[in-house]
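What follows is a single chain, given as structure tokens, in the form predicted alone.
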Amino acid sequence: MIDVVIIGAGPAGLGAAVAAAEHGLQVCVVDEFVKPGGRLLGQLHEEPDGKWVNGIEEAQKLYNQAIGLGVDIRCGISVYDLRKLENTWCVYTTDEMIESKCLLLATGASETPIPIPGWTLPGVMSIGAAQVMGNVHRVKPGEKGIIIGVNVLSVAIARELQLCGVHVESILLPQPGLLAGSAGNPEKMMESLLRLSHLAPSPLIRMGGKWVSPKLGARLFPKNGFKMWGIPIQLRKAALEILGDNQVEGVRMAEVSANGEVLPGTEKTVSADFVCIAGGLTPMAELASVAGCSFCYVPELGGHVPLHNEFMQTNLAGLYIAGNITGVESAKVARAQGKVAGLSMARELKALVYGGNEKLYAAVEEVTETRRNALIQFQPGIEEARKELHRKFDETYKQKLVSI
């Protein structure tokens, strides 16, 4: 039996592995992908200060640090079941069963699909799949693409696709309706867009993002959209159907009103050889459910998340979570949460000495500061939502768990 098993080798999982191993714990990390790094592997962007962030390089640094501390990292292995015994966790993988004293779930998030007529054609993919193809595998998803879904993720990855040499024809909304939900509402998507205004190359757009309300912005939004990095972003046009016989050939679109109604007589077809659907992200918490965690629905965090406290502790003794399973945020926040989880597990296993509590509370504060300084916020009200989530946890479970 080992001290800690971590499921997920992304920034949260590797960050936790380093923090735990630095305090002498025996750590094993498993991940179903063939390479460690998680979503870091697909990231490539420029910070406001002009510094470029290469996710592959960042992942390699974390991996080297973990390996140097003796962490056992196993990739290409899936976890299909968890079981809690009296004092141990049994992790059932496609390779073997592993027993540990503490368990961390750092499984990340999954993309939410938006069903659109024609979405099963070859050449249609999620926006995250296009990111992985370009930045990880160095393969263009196509030459000319259309992105359906205006949100933080689609705009950021559109820029990455452009850097891969792909022509992004436009980013537009899905057809308004029950299946699209708020993703087809110009006012709701304007909120998402305004949270990215500080990244825009145009000073006018950056200024507008500070003062324009989502409702007013949607009504004033030009019918032909505006451009960021030369990519047209269109909140007043929606994709009605993806066209093609044997593969993607184009998209049928139409103009929409400020409240999302399709305007008759405005339909037209635009050619493309691939289409990305960007429906947003939701925490990947299936294993937490299997384990028996309590859940709470928090829209600001992306949906249902396991109930937990600021120390990344769930309602089950010895089980911790970190990263996007706790709510969708940036890789930097995920890594900071991983550090907290690693230190919390070290604390539970009596491995934190010489100012251990100070280290742990400093790490918790680092998460808060990292969140406040994040370049991108996926949803508004994240900090307040987390405080409320932690309050609910403390009210319900504080007395039942090992005291931190």
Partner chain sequence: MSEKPTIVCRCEEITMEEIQETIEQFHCSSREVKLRTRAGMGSCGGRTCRSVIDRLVEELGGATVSNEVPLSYRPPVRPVSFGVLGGAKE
The other form holds:
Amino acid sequence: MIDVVIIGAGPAGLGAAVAAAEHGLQVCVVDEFVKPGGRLLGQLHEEPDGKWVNGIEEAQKLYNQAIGLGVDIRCGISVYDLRKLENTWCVYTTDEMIESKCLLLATGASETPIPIPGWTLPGVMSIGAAQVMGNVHRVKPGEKGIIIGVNVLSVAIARELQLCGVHVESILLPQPGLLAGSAGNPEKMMESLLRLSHLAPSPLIRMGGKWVSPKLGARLFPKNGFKMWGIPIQLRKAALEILGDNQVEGVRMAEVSANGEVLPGTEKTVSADFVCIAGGLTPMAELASVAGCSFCYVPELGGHVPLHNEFMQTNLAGLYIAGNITGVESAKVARAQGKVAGLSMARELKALVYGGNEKLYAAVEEVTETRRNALIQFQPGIEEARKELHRKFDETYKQKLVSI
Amino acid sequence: MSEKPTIVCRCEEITMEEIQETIEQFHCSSREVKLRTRAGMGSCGGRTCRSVIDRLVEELGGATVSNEVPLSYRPPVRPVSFGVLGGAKE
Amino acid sequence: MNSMRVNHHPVLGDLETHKEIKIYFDGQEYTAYEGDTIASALLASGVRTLRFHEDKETPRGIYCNIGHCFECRVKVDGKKTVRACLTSAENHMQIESCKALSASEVKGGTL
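Compare with the form predicted alone: the form predicted together with its partner chain:
In what comes next, the whole complex appears, and the chain from above leads the way.
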């Protein structure tokens, strides 16, 4: 039996592996993808000082650090079940069953779909799929694309696709209605875009972030949209159908009013060879559910998250979580959470040396700091939502958990 | 309106219409929608469409979202062969 | 050939030279790079359709590209349900698209 198994080799998982291995713990990390790095791999963004952050390099650094500390990293392996026997976690993988004293779930998030007629056609993919294809595999998802769903993630990835030499024809809303939820509402989407204001090259959005209410913003929003990095963002157009017989050939779209109603007689067809669906992210907590964790529904964090405290402990002894499974935030926050989880597991396994507790508290503080300095806030109210979640955890479980 | 139906569950090709009718007729939970229509029961294990089904159920007057995960996850969370289940390496 | 590759990138730099390998999809030969996944190798050659829905026969390609949706499952060297997006392309690999099942198979329970 080893000390720690970590599921997911993204920033949270590798961050935790490094922190745990630094304290002498024997750590094994498993991941389904062919390369370690998780969602960090696809990321590419410009900091306010003009420096580019390349996720592939960041992932490589973390990987090297972990390998240097003797962490066993296994890629291309899926976990299909978990079981707790006495004080042992049994992790069932497609390779073999691995037993450990502590288990960390760092499985990230999955993308929320927006069903649209024609979205099963080859050439329609999630926005994250296009990002990985372009930045990681260095293959263009197509020559000319249309992105359905206006949000922080879709605008950022549109820019990355552009850097790959792909023409992004437009970013527009899904057809308003039950399936799109708030993603079909121009006002709600304006609100989301305003959270990007500090890094937007468009004066409208930059100024808008400071003083325009989302409601006013959506109403004032130019009917033909505006451009960011030359990419038209069309909050007053909605995709009605993805066209094509055997693969994507185009999108049928129409103009919508400020509150999201389709305006009759404004329909037109625009050609494209690929379409991205950008419905946002939701924590992927299936293994936590299988393990029997308690859950909490927190919209600010992207949906159902396993109940946990600031030390990344769940209500099940020896089971920890870190990264987007705890709520959708940036890779930097995920990495900082990973460090906390690594140190927490070291504490549980009595591997924290003198001064270790202070280190753990400092790491918890670092998560809050990183969150406050994050360039992109995926949702408003994350900090408050997290505090409430931790409070709920303490209220319910503090008495029951040993060694806190 | 669209000429093509809107598929919600890609794996089983279950349409929005089928799900909507089921919720309206039976005022049911996500789980009952799944059992009645097969939406969310395909190869992906409902990973792709579960949030949409939950939203439809809530919006159309079925169950409201609670702290419980509406569609429970059951192992195996990935399709595996009987060989792997029996301990063989893939 | 391989026009879909991002050979130059203003931030990530030029694509490193990769060893070329041969893979076969439904009997046809394609050139791939070592390090490709099956999905990236085929898309680089312009192949988008990886399977057909078992029952409705509709064409499908990659959707999530990170192993969540199982839309890209193919048959590799005889092994079923292999996710093209998570599987490295290897020299001489024989890949087959999953086809619609015949009515007797669907109803007869030989799944």
